[in-house]
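A single chain comes next, written as structure tokens; it is the form predicted on its own.
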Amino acid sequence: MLEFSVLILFPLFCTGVCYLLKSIRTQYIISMFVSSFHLIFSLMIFIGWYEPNLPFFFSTDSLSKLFLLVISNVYFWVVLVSFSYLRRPALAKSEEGKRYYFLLLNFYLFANTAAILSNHFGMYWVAAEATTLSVAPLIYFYRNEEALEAMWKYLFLVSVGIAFAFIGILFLILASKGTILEGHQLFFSEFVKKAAVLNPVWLKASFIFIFVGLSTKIGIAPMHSGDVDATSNAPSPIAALMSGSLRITALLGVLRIFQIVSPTSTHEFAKTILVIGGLISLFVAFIYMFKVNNYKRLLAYSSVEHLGIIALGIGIGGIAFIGAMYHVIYNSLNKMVLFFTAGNIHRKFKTREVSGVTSVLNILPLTGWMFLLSFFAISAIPPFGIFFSELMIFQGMLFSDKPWILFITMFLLLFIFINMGKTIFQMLYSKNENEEILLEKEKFEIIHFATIVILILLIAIAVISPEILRDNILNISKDFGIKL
């Protein structure tokens, strides 16, 4: 029960504590304590130093161990920079949002951990809905019309998506009718073991509804609009949290149903759906990059692009599946750097419009160089990790039975890179008439420290390639029936 208390009950308890406390600093200290313990425990479980013994509706496997470490790592860095972010001058309307900021963050950690560690479709569904409720008020942090619209749009679309996922779970129950699974609890592990007896028609319907429903949270096109609006209007730490961890929690639900269909005749159908979703996501990002007005929205569409790449890797299978798992890690790290630095740019220039941001490298040299490096990283420039994960995904595409997917993917990615680069270089290098007025020495802050460490991690994990990480990802592939 120790692991259950630390990973799930402790964040929930601290949610209540933060509600009772008025001091933002005290809430921050408590949240840092929670995030540190959660990260250490998640790392111990991942490495194998601690074997968890979770109660009835929860369990761990290779997939949940990896995803738990990813969300815990993202959460730690977001909490670390949050107090510095909240201390910045803000509109009077935003002051009310600060009061509940860490309360909602702790509830977010509780809900995401419960979803990741769940071994039951019902428990996962409830926890996934709780993640939506935890993040929605944080989207409205600035208390302006755009944020309000983004919050309600996100709540509406994601709630509809969660309803679709619930229908998918009901179809899974129908798929078990007349089999040894009929009348049993909806445990993932039981359905994976006995998937061969499930009705293929209802199983296909279940996969479609769960995939489409959860895609509203993952950001897979064409169900991406609510997530994009929410990410681009939320405070930068919250946008980093959503792009780096919340999408991963939703992706887990799709992977669970995909794991069930893997040993069945529905497998090829599910792979095709994933490939179509991935290609549409790349195409939508490709179209948007031709006319970028809002740089935070640009980063949100970059998330759509990279979740599309992950969906493609999972759908292709083989070595591409391995690459997709690595891509989950690298993308989560990269998105934090992009949104943290974008937050600094927004604070200085007081606008999210690309046309209002110029000469960043001169005015904010520290932030500017980190923003540039994070662009190189997200564009798969070596030695950053995304280069290696995309290489594996491309290799899987080339040697699959659909090599033409590689050519479409590379064509779309080429123009995404060119147009995204054009926008970012315009922000970094174009001259500013008021540059002398804006020019002042940029102070080194905790957010700069965090981005430097994360950028080092992006290189170190790829270059060192830890054996424990490689073995874990290989175990995940075995659980999905992938033979290399």
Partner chain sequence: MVFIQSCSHSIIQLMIGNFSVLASLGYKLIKNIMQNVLSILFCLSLFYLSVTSRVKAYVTVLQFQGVLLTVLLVFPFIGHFSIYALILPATLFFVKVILIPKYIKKIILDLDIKRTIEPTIQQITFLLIIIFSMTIIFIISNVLSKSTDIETIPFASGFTAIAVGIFVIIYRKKLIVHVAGFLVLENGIFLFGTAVASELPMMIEIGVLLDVFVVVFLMGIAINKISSTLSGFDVTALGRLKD
Contents of the next structure:
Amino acid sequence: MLEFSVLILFPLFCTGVCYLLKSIRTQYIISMFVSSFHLIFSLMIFIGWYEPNLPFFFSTDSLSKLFLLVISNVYFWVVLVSFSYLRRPALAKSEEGKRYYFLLLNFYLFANTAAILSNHFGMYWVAAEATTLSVAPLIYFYRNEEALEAMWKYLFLVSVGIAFAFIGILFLILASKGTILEGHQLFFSEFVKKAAVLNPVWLKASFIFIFVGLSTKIGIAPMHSGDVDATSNAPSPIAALMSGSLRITALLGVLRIFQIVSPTSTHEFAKTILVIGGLISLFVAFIYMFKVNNYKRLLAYSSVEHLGIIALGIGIGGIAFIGAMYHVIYNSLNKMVLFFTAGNIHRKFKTREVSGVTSVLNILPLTGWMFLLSFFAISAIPPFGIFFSELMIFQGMLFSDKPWILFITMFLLLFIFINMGKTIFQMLYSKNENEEILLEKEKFEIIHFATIVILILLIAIAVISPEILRDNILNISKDFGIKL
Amino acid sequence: MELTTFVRGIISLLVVLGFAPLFAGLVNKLKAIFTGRLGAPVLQPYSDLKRLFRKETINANSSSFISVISPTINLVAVVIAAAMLPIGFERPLISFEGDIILFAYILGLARFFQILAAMDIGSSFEGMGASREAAFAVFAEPIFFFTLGSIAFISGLTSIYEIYHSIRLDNVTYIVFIIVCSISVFILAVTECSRMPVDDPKTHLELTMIHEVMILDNSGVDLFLYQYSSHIKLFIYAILETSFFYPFGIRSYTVAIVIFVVVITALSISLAIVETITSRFKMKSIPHYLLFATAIGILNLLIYTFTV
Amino acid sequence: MDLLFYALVVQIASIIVIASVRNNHKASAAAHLLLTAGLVLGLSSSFPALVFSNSSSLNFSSLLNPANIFRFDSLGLFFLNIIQLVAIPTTIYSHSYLRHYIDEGKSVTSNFIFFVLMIVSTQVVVIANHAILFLICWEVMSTTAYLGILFEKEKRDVQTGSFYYLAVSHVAVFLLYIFFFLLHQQTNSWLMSDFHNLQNTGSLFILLYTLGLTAFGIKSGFMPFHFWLPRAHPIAPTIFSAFLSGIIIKMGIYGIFRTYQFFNYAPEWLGWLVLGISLISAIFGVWYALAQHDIKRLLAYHSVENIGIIGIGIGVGFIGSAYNSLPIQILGFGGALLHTLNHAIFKTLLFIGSGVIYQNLGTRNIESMGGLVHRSRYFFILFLIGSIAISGLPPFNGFISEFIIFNGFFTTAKELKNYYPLLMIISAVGLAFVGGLAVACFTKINSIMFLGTERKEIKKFHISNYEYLSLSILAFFCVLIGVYPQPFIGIVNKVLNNGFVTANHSSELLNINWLFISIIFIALLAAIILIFFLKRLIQKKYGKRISAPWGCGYEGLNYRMQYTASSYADELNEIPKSILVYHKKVQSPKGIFPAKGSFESHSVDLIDSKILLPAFRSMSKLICRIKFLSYTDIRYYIAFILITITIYSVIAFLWN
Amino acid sequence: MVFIQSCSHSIIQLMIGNFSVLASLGYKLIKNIMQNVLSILFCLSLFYLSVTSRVKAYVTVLQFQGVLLTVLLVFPFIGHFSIYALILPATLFFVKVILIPKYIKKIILDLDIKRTIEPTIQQITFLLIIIFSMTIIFIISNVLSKSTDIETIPFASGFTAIAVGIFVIIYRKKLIVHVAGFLVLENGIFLFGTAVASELPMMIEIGVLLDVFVVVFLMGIAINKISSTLSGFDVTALGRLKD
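Having seen the form predicted on its own, please provide the structure of the form predicted in complex with the partner chain.
Once more the chain from above appears, this time first in line as the rest of the complex follows.
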């Protein structure tokens, strides 16, 4: 029960506490407390120092352990920088938003953890929808037109999408009709064990609906729009949260159904669908990169691109699957840095238009360098982690039965890199003609500290390559029936 | 290297150095005769050199040390090139595998410094000459490789001495090949030594000159060195030409000297004839002329490769 | 070899020094000192390793080298030596270079850090044995070089130029990914030492070879992949452009050698392909150079030319390999290796020289220079040595390597007979042509920059002792390798015997009499000096004076009447006008009282401006027209869900 | 209209067919009949939805559907009644029949939204689209029911409701109508769920209901904000976010 209370009940409890407390500082302290506890616990569970035994619809396996650590980590950093973010002066309009900020964050943590630890599709669905609900008001944090529109679009699209995922779950029930699985109430663990008996027609339908439905949340094209709108208009910690953990939570649902599909005859079909989704995502990002004018949107599209790569990796299987798992970790870390630094840039320049941002490296040297480095990191330049994970995915692609995918991917990635680089470098280097920007020295804030630590983490995980992580990922791939 | 070979090599070199101005004088004399003039005596170049030697040296006030060392380098480079040439059947002073490359490149060194020295003055006349020299030299070098080089490639030998020794005049195709080669070398000589129709050494209009305009600001010993090295250079090409017709099988001094004198004279006559009957090309058409020579080389080579 | 490891540590330590010390000047001095010490230490460990010991016995102690991720074979050590040798003078120069910026109040810390990281990662690239380590260092090298280029990042051309570089590196590394994956698949190992004898890979063979050669060829700047060099080199800070041109593009050559080593065999068509591309690179590289007025851009094109010359050597070596002919391989590869060393030396010399000029005059346009020889004669002499060397003229090092390559041509013709002599003559003529153009080009820059009179007023022209020192070191090697090539030939021989040709160790670079060449060159130098002094004596006797130059009777000669670089090269540039994209703007004086006339010439890169950019522009225009998938209306978003589900269902329906 | 007639005729045929086959099965039969009848009613409400042009009618339809679903849920417990089993239907009734419609009505009143729905295509076309998709869904369901044990009519009706919900969203401009469309979709899923089986545990079902309610609640707030800040009630007000 300890783990259950720390991971799930405690955040829920703190949601209530935050509602009662007026002082944002106290809320922050409590949230910090919750998040650090959560992180420590996730880490302990991950390392194996603590063997969790969860009640009701919850349980853990290698996959959820890994994802729990990822989201917990993202959440921790987001909460850490949130307070300094909220104290920024330019947020007069969003006093109301500040009041509910930590409350919603705590609720988000609760919902997210519940989703990840759930062992039941119904539970997963409820929790995943709850994450949408907790994030939607946070998107509207700025209280302006764009944020409102983004929130509406996100809320609506994701709700519809997730409703489709529910249909998919119902199809899964149908698939189990007349088999020994009937009446097992949609527990993953049961389904995975005896997946072979499932009716293939309904299984396919189920996979399609769940994948497409959750795609709205993951941001797989062509259902990426709501996600992109939301990520690009949310405050940067929230954007980081969405890119780094919310998408991952949704991805978990797809992985679950994929895991069920794995031992069946539908496997190849599911893989093909994932590959198609991944390629379309890459293509969408590729198109967008030719006409960028909003740098937060750029980052949101970069998320679409990378989730696309992950989907590709999962779809290709083999070593690419392992690469995709690594990519999940690295991408979530990397996106945090990108969004944090983008938030700093936004604060200084007060615009999201690329054309309005100039000479970041001179005006905000620290942020600028971090931004540059994280761009390198996201472009798979070593020694940052994404290099390694992408390498594995590429390798998997090349030796799959469809090596041409690699060439398409590389072509698209190359142009994404070129165009993204063009935009980002323009922001970083071009001469400053905006007189209003004050040239004061950038202060070292907690957000800088966070970005530096995360970047170091990004290198360290890749270079040190902890045994425990590798074993875990190998276990996951074993669960998915992947032969290496 | 044996001492006697060394001594003979030295003697060959001295022959080249000694007779170089004579050849220039011979050409000038013949040319004068063909144009109906009396002309200066054959030994006039010697007197000229002697005169220059004793003159005061004047350097331009904008010039640098390049102008000072360039004549020296020029002479040394040309002399080293001359030391690689076989006179008669004797092994030259410098002869090793691959000396043909050194030969071409050492002349390139001389040219490099001559151009620099010309540009050193900072006058547009010298600049003009230097620019032309650089441009034409670019085309001259391929011609060299198409002629002498082609024989080297065909025979598989890379030393000038051995290359000439490999020439066999008993094959008809080979004779044709050699004759066309010699035409190419002739064109090369005309270009490199700034003779008609590429350049007019006797003109007095700065705008139309190549070689002469480059040394416009030199005098005294500097001019002496330049003139002397240009004589040597002309003679080098003459020897290159001569050696095509030299029967290397016969090792007799008498025959050697006779043939040498005869061929050199014939060459100077033909040079004089060409200089008499042609006029200088327009500057713009000189590259075409050189490309024409290159084309001859390629054609020649094709004929040879596919018939022999 | 642990010493090398410590040397790398010392080099990296210089980062800490510069980052931690507050006083800028002192920090910079200390850091440079430390870096130089580290490099010298490295050289002192890698040079004996290359020359004296048997490379198979070299290794880090096992603690530092888990799973054999490093290795020290002769090829790697050879390149390691080149890197360190060139890095030392560059570092020395860097000290005085960065001091200027410190004086201006600009922070140089980051730039120095990138410099160090670049040097270190480049060194690790050549000793890396594990393919992934190789790729990592390769990328770190490219990225730090990119960051270093960005020193004056506010400038527009710096942004584009550096970006070209980055994008091209990215393409290259993508190809390398595939290359190494395939090698890994073939050999089931990630260690380069296990990649060998791959000629039996069947259909993959051609793919592998082309991949490797293309990827590394892009990096080294063979045509048509050269376009990034003239973009990136001019805008980089001098220390980086020197290192880029001197070393980093050589890493591509290193890669090509390694690729060959993996297969240990090259088919003949490949030899011809490489030879052809290299000849084109060499000829048009130098021709493009001739049309430039920006000194660094010009030198960048010369890098293309020299890479072409190296490639010619490699091509000859490939042909030798195809026919299993030892002498051809030795001459071809040997010439290429030696030229790699030589080019690293003289190109660094020239780039540093151009950097010194740029720093003093504030311009890279040679048209506005002139008469610098009167400011500093010794500087000119050093620059001149580099120029003569790069033109391949005796008695300096450039000649030696070109000489070997020429010999390679001769030997190929001799060994293979048939139609080979003809093809070899054409190649030789091509190389000779390149030499001629190089002479034209370097006489142009030397005379326009240094000789004549000053075209623009020069406020100050100061060259520090560090700059002299670094230039002198490089010039010393130019002369040394030129005049006394034997030991260097010996090293090249060793490298060849230890990695390429399976011959016995006694095979010298054939029957070339290097001693003879040394004697000739020494005689040449001696004779020049002798005659020079004789001339002095004569002049003392007959008099010597200085006077105004001859102006056809016109007395008012001034600096504007000098020949310009444009006019100088015009005649030659006219010939391949369309390839050079050579434009002229002529305004000739007309009438009785002529107005001001002018003449300008420009050349832009054909691949860059006529193919690449238009292609990219039309592509982005086309793609921007795609409105699909970018609607703003939420109803479309919902419709997409429906459509996607329908399509997927149809796929499911059709699925067997 | 002829088409509708023939369509409904076939549906009734189908229903009667089931009726006669299952006549001997007692309780299960009654359940089946009721399920089918309710599903048909559900479908009819969908037709009404597609031809009406009043916003309030949407709310009424939602209420009606809520009642149908409640009945559908209560029905199985007629035989063995328990308070515990009534929690879910009660919640459903509360949420879908009382809370949400009231809330939507309040929004409509508060914001003074125009009563007509401002369709983007003609009503008749919309109806045709719905009939077309409905036919396809019924045919597919019929085919599928041969291989799996599913109740064709509730299954198909549920699916039709999902399709109608989507079409309402796609072809209507008003945001409040979008919300209604979303709710129709949810109702469809619910109906569909009951057709599939009552596999889901009650906790989860209630969670789902809560989620739906909160979604609608948040949407309501958002519409409020949109009308105040963007001064518009339909999608044309939402066009700021572009690539």
